[in-house]
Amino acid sequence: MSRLSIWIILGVTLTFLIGPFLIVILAGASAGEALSFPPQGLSLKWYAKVFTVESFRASFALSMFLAIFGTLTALLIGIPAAYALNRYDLPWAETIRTIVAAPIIVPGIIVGLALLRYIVVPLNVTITMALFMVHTALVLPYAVRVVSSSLNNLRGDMEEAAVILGCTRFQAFTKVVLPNIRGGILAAFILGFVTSFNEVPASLFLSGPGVRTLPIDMLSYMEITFDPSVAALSAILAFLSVAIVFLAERLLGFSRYV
């Protein structure tokens, strides 16, 4: 294959890859009343009115709540899980193990859909705690997939030894497994964030009136509204999710444990 074939199917990738974003950026840089593409004249007006809009800066401080403790939950629950059926010898561990990524391999639609008519109508949940609930479930995976991978890196007799001198289980754990894995646990908050952030099948099912995630109520915006604010904030949080990835790989070799 010669030099020209290589940067032409490069060249491809690329527009394919980055195209979108461009277009993005540049629908919400546009001087006109409405969203359009190629802009009509350049300006950072619809940048600033994102800030402006109530409805973005209450659904963006839910979305935040939601990426956060969900992740940190599904943290909670995911460390323990993966340790366990990493270093022990569990019955039915891959059953364990698909059972876990069930929220991966099973469409949204589908994981709020069952909340909603299971748990939520019937146990009366609040749409605040059900979209908590969700995010934390679809979050989880990624945690048990990701610490697992940072455990199968670390060797098992450091913990051993670690008893031996006189350490119980669970201080070896804290001692010497936590703190040997924290870069994984790390690359594993960063992929739940971002993946929790940017969630909305599920998300669609659950929210209410006044309570919606940022990428549902960018939605509902849009169904009333076709300004390029909306394109303007999601060149905004383009940029915020690559940001945190880039940060992440450059940090913490991000790309080793997913």
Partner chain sequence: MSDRFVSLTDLVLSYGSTVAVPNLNLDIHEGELIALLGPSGCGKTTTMRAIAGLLTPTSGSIEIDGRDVTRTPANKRGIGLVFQSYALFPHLSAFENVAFGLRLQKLPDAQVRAKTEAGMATVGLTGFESRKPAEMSGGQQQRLALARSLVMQPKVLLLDEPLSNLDARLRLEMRNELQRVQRDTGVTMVFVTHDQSEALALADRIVLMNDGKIEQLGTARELYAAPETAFAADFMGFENIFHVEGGHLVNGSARLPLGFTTDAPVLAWRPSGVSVGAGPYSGKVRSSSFAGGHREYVLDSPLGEIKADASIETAEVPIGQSIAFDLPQDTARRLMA
Given for the second form:
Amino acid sequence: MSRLSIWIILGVTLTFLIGPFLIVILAGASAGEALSFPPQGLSLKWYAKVFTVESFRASFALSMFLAIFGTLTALLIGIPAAYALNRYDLPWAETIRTIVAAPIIVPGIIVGLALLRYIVVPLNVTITMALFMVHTALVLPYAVRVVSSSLNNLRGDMEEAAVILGCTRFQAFTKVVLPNIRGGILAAFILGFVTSFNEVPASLFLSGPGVRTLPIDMLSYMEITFDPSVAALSAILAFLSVAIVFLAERLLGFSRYV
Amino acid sequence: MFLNRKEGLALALPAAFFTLLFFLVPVGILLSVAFQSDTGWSLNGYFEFFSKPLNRAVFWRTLKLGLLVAGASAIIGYAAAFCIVSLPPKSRGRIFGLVVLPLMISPVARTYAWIVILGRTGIVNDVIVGLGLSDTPIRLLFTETAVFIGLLQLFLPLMIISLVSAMENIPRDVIPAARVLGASWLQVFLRVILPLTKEGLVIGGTLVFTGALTAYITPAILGGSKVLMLETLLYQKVNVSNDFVSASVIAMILIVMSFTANIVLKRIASVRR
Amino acid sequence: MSDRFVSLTDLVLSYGSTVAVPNLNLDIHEGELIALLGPSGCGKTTTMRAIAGLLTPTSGSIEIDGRDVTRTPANKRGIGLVFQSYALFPHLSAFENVAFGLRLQKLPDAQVRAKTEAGMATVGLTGFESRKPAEMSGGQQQRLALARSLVMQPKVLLLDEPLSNLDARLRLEMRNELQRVQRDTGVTMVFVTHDQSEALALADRIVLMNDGKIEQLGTARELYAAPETAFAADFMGFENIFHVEGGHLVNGSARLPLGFTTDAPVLAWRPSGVSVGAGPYSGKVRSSSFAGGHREYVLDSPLGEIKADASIETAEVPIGQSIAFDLPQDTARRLMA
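Mind pulling up the form predicted together with its partner chain next to the form predicted alone we just looked at?
Next comes the full complex, this chain leading.
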């Protein structure tokens, strides 16, 4: 194929994938009151307004909390699981793998509903706690997969060498395994963070008065008001995610692990 | 490989139990709701659900859109992936990065863009009215087409990524070799590229199809109540009519469809091997 | 010097339900360099891993230096192991790799430094202290792995296919290096290999293993000159092996009269032991290749394939032509059934 046709195909595809997003950035920079494109004059007032909306601030805090602590918890139980699935001759290994991977396959909306009906209501668990459970479980498969793939790249005889040189098994893990899968763990954290932060379907039913994640809050704001602030907020969030991923790629070659 | 099974289980079980207790058990209970009636186990929930034309229509629409999106993304995906792997390594990395980039952006934001483009005062209508093709703005939002476009944009990157990594594994000189042996580009695609990238296609296809089936935001924003899909229907059943039996039925349908897609596509990939 | 420095008694080793080594008895002498030789899957690596403590025996016992270590964990056995892949720690410098075990012993820093430097000097890596393993050549990595094990002053040093990842030139160099280290330190060395020439060149004694059992145990000379079984003979380069029945050589349904009488059930000849150009038998040349000092023929004979080396002084016989050959008594090796 000629270079020209290659670039035409790629140009069209990328315009389709990214172009709409550039439009959102501009629409958020409108000076007008209603959402439109091209924007009616340029201003940053909607970008500024986002920070003054009380509910956005609360839901941003909740989403940050879920993304950070949900992902950390997922790593806390996911790293040992990945390690065990990789290095041990486990009984029911396939079953364990399937269970841990299940949240990827089960549609999120069902999960939120199920938790609301059968955990939140009967067990008197708070919505925040339920959100934390769902986000952790959703991030867990990614954590296990990414950490597994970096464990796969680390030969098992490395640990045996450490043991023969006098390490206990635990020391072999902390002194040899951990330093060598640090990159994978960080990559898993970023992937988990982004997944959790952007999650919608599973959090849909798990919202109460004053308790909702940022994307859900944006959805309900859109239903009521049609001003460009959601466009501005979308743009800000996108910049944040892209900046994090870009930094991660620069620092440790993030894409190797995903 | 360590042989101490107890130690291994102690490490692996917390994760498994967490998912089991806080995820699978509640989902399992929800799924069982549709099988219960006053008299014991029954399939009445299912019969009732499918007896309503609206529900049937939503079911078929979801299946249709899922297949269309998967099919369209396969076609575009092959073209894009082929172009990406024929680039020199440096620009290949950059373009690939641009393809991955949208995945990091909130689906809410990505879907929102289409309102700006397809809305009554959006760009497309501006052009249409401006050119005098129509006196009044035409309805583009809340159509199947809008949902299709939104879903395609959302999930296309997954297909491209799968196909690019599959194509990178094609041995270097196979395609020139096939050309030298007299194959046309179509034959190269059908006889060389397709068989060698089948696994990538299956992975990508499963991701896109199940993604489209279970997407909520796109049909909610771009389809609204005019173009319901199973997920938005489920939301309505619960929030509007408190109908948990229907919700349970829809949940089961979604899970069965995802699994079936998974299994069928894997079959196809291995049978033609 | 103990003759039972390492002693394996009635050792049974299994992975899950697969028995890799059904019953092994072996004594290793103090200060010797002994090779566990055999094809892959023969149980040599499993045996080595059991000595190291990476695998717990199903039954039987392992003694090292008079102490029963059967249940002693690998980190308390006082043995060293150089892995086939070297298993160097990629996140640590060469220096820290060698110092790894010493630091675990909580030795004072000055002592760690002194011992590590001495260890690196022993293998000729002085000056490479700050390199990461990935920045070193295969040969250097091998030396580093060796130094890392040696600084721990192990009672026994185990080496898994120590030369297999090196190119031909380095292999020769490393072979000498290992012998020198063994002479200088007097450490008992056990190495595992599938390469008979490596075992012959390096080892004081060779344990030839097959199917988890010891096929033959002896010095390199003994094994090379006097293999006792068909398996040992085949491994030592006797490529023509035939059963004897009633004065005939037998291979399947083919029979050829033997030119001499013997009571051995099996006879074997090296290619160099087959004489070509004259003799009672005849075979058609299937392939012929020049091998420097001699010419290697593969002949199709009534007995099947015969491998024979001929002097380069004689004219080459073209492929497809018949040639006479003999399986003489003086080069025949008598084997057990």
